[in-house]
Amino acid sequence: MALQIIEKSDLAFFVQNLMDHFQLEGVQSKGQSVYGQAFFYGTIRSPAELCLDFDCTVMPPKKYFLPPQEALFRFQTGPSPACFECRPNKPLVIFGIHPYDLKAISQMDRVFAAGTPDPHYLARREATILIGIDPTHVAPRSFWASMEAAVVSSGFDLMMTDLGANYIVETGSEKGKALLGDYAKVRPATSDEVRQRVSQRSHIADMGQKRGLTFPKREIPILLQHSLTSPLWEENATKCLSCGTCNLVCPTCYCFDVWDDMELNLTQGQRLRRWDGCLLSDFARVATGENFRGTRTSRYRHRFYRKGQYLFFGILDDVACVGCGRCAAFCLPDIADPVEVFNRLKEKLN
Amino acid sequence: MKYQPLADISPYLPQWAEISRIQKLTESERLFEMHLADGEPLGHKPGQFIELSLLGIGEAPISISSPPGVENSFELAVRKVGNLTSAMHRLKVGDRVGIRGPFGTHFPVDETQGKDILFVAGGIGLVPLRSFIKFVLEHRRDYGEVTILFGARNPSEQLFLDELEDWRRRDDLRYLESVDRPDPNWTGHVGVITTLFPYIHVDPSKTYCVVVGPPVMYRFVIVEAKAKGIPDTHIFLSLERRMKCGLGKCGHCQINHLYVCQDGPVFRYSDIFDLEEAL
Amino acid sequence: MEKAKVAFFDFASCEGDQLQVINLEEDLLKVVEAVEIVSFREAMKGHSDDYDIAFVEGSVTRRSDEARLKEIRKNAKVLVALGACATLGGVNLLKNFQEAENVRKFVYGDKAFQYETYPARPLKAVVPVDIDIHGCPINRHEFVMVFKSLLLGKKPEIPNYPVCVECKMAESICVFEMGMTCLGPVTRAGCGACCVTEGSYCWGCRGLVDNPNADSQREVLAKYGLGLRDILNKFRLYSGFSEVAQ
Ligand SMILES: Cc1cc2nc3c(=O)[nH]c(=O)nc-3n(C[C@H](O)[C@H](O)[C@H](O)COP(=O)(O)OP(=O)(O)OC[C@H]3O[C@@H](n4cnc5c(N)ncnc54)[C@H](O)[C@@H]3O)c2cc1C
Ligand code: SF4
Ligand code: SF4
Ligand code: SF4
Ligand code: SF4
Ligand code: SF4
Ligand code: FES
């Protein structure tokens, strides 16, 4: 389908059918902290708030296809046990993810689909539509240009891009070109919003570039190769806290954690799973009381290795980090950017 | 959330399992026999592991420690260490488990045919190294030279009691065993597990060598092993690690790009040995 | 199955943390039919000494405590400090720890009871302890999960991670972008976040996870608590806790 035409005072109708539709999910303000605006996924009650010239939100729309919490089946002991599958199904719509979120989301589809498909985590992006739409604004932390995720061409349903006086739509499934029929106004391109829509992209791709990598990203894994004994792993590791979030708000972070909660009644209950995170101190403590990654320096380390070369090797074909920098910007000591370890690693290198 | 009855099968649901034995083996270890409610065989390999759950209490990885057999039932010996291994203390015969799996790699059955092979068990590793003896003795013809070296703590800890009755006075396999604190009744061998290695003879051309034990124990035996002239392709081993899904999900339990809940828990040791985390 | 008896006993503290177990309403009728109450002064009269689980609130401020508290243990199966005056000791000062002039009491305070002839203590410092329920107040959530998993005769997993992760969950705004400062990096989990949700900060209520990293908190607190008015009290709210917590 050829690219179409919102025009701006048609936005709020297209939102609001959406919203008479589907659970309509969107980028919201949620207060102001001495940065700036802190945006959120939530649920869109009224046109006007939802936000699309955000920068980066502060939680990425993960949580949609795989719940900071969910239940995996329901249960019931007793002389006959039985268990009852929970079957996630509710159709959504989630209004504005931007280009690098969107690569993000086409990477864990990569990861839940791989050897045995994760139901779950299939079952809600089954039924959810995304409409992606390119920054107008880069995080302070952002470098996902120089991770190759300013545009993406694949991984949405919709793509909207700001030409300034109205919306350009690219379609890139047939759920999306059904929403477009049956909820919005739209005029097809005329080829000068065309063409404005090319320069607009590459205008993008060039606010990206202030921060990034000093060497192309196909080279992480190579030199993460040579960079397993580096002193900055320990030098950095000290700082850290164990806290967690550069896992918990990183859009291709997936790991978790599994148990069994019961109700009062001792019978009936949920096995659920979690987010968890390879920073934490337990992530892999046994039983039996040994850790096989009791420190620090192991546990940072491993995250960069697993987003710069084992998931490359092994699913992705591709660095698992897509530069949004939520876990630079939320990091208290400031030791999980991405760019700055790789790029002093780099240095060290040469 | 709707929650819908169980249509097709989800890999996180377990089927059932119903005890039909089980057996004291220590102190905190038993053994439990087992088979698939709805009659099927487990279809597992030696060194195969299943998700072992209890509804409310949670699920832990556990080694099939029988070999596939002609009946369809299965074994499993527990150690009593923290929720569920203690709750599966409490059950009794005819109570019901959940059972995922069976999971990763096996022990190389078919590789070793014609082979001699040299089992080094430490404490517990007998657990899921025991599948693989058994399923070697039971066609004993088809393999070389067997020798089996066991080390425990102190004697309590000794595990599967008349089965090593058996091996000590069979001549179609050697047996040494060890402890590293005897009690006053102890006779046999004294120290740490590679204290037997002086007593063995291998023909490094033909031998394989497969450890299991806990993860101190490795580092010394391959040593010793690789001291004999058993090359790092001919030394397999089973890793233990932390797991949550065994579907190469959680994340738990990796070692470097290495899954151990499906490219583990069996390893040849070629494929391991410059992996920072494993060992 | 015969019904688990439970008693819950009170030493010097507010009796907030029982209140929050009054307070379970629709949950505490069914904790009431899963068990059998034997003694609970905060709800009821008349007393056993036949119980298998004790909840015990409080620190243990007197010597005589130290007998009630031993014999409590000889009868318990299970004995269950209940909140952060049982599981840390002398936090009970920390009520209305949002006013400087209390925080600073505590921190002072925790050294004043040096010259005392008996300092507070934690209820560990005299018996063994079963499980900790961490907290001022409880968490009336964990406190049914630590309830469920004794039914079930679980070890309850009370979290070893830190109150960030459940606050990243909860998608709430870090206080530190906010110009507030914070202990949940080191503070052991489980209570929710509840006090970032509410649109307060994490003073560390719950103690400290096992390994925390008190130097690298330190730093990040001196770099966004420059200019902070009252980074010192912070500062001392946070060493005397560490303190407390050894
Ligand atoms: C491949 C494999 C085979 C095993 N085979 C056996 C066996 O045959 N017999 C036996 O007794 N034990 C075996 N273990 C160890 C056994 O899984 C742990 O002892 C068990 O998970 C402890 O669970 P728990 O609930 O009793 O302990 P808890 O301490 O209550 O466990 C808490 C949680 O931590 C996780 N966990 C703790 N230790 C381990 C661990 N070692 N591996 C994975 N997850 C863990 C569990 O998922 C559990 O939910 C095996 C482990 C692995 C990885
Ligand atoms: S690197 Fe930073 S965000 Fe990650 S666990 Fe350490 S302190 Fe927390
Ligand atoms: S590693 Fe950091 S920058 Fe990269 S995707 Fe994750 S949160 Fe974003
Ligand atoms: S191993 Fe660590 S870095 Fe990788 S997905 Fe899991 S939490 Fe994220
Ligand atoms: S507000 Fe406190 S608990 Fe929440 S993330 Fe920030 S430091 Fe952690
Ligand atoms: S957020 Fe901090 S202070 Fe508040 S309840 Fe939790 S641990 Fe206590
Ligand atoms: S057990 Fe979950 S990834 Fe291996």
Partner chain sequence: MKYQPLADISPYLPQWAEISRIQKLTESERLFEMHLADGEPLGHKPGQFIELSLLGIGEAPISISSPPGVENSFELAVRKVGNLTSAMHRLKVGDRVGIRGPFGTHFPVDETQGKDILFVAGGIGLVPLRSFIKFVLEHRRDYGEVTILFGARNPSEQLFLDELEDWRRRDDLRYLESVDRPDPNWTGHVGVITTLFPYIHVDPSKTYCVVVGPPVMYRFVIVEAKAKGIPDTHIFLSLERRMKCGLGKCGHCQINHLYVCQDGPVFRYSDIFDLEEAL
Second form
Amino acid sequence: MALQIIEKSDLAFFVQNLMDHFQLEGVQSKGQSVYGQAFFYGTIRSPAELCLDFDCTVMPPKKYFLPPQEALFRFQTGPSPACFECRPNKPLVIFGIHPYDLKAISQMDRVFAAGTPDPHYLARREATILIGIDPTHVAPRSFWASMEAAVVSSGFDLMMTDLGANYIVETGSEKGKALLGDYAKVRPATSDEVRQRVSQRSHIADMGQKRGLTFPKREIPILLQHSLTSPLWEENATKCLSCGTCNLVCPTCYCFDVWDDMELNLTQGQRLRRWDGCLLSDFARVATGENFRGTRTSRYRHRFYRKGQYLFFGILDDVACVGCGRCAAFCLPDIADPVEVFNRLKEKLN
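Now the other one: the form predicted on its own, given that the block above is the form predicted together with the partner chain.
No partners, no molecules, just the chain.
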């Protein structure tokens, strides 16, 4: 489908129609963060609530596919034991996802579809329509250009770029095509507007290069292969609070814990899962009490190897970091920034 134009004066019409037919989630400005205005994903109840000129949200949109806590199934014990499915399938539209978060969702899709597919994640993913938006501002700690996540050509149903007076929209799926046809006022983009989009996306990529890696990201796995005993791990880990914030705000972290919650009658219960993180002190503790990463240094180092090496060779053929900078922005001792860590490792290796 050819690129389409939504005039800014018609955006509220589109948003209102989506609100009338779907649960609409989008970016809202709420209060202040460490770097100024704070942005969060939440339910949109008025077109005026939707913010599209944000730099980076505090939390990524992964919460819509892998909730912080969810029931996997309910069960009953006794003479007639049984299990009852808790399968999510509520239709959802998420409006306003930057390219780096779209790339992160695509990585999560591969992870949860590999091996034994995760039905809960995949059901939510299938029921969700993603509307992307190219960024107009760069968060202070972002480095998505270094991670080849300044723009994306797939992983969305609709992708919008702000051209000033209007938005130019690329269709990425049949769902997106239907969404435009049913709920938006659009017109075909002119050749000048198509060229303007190319120029704007090139400008976006340049904006994202204000900070970043001093070497190509494909070298990260080999860099880590030669940095296992680097003193940097111990140096930074002595400051680590083991709070797990870097895990929680990361769009590509997906570790979780699972446990059974019995009701007081001891005949009914549910199996739950919730987010977990490799920086937490009990993350690698097993049932017999041993902890295979009992030191802060081992946990701190593991996070970077998980992101930069293990998933690269195991599932993704890519580094599991999209350069959003959330981990760096919200780490109190300021030791979680991949740019700082990887660049320092590279300097020491040279």
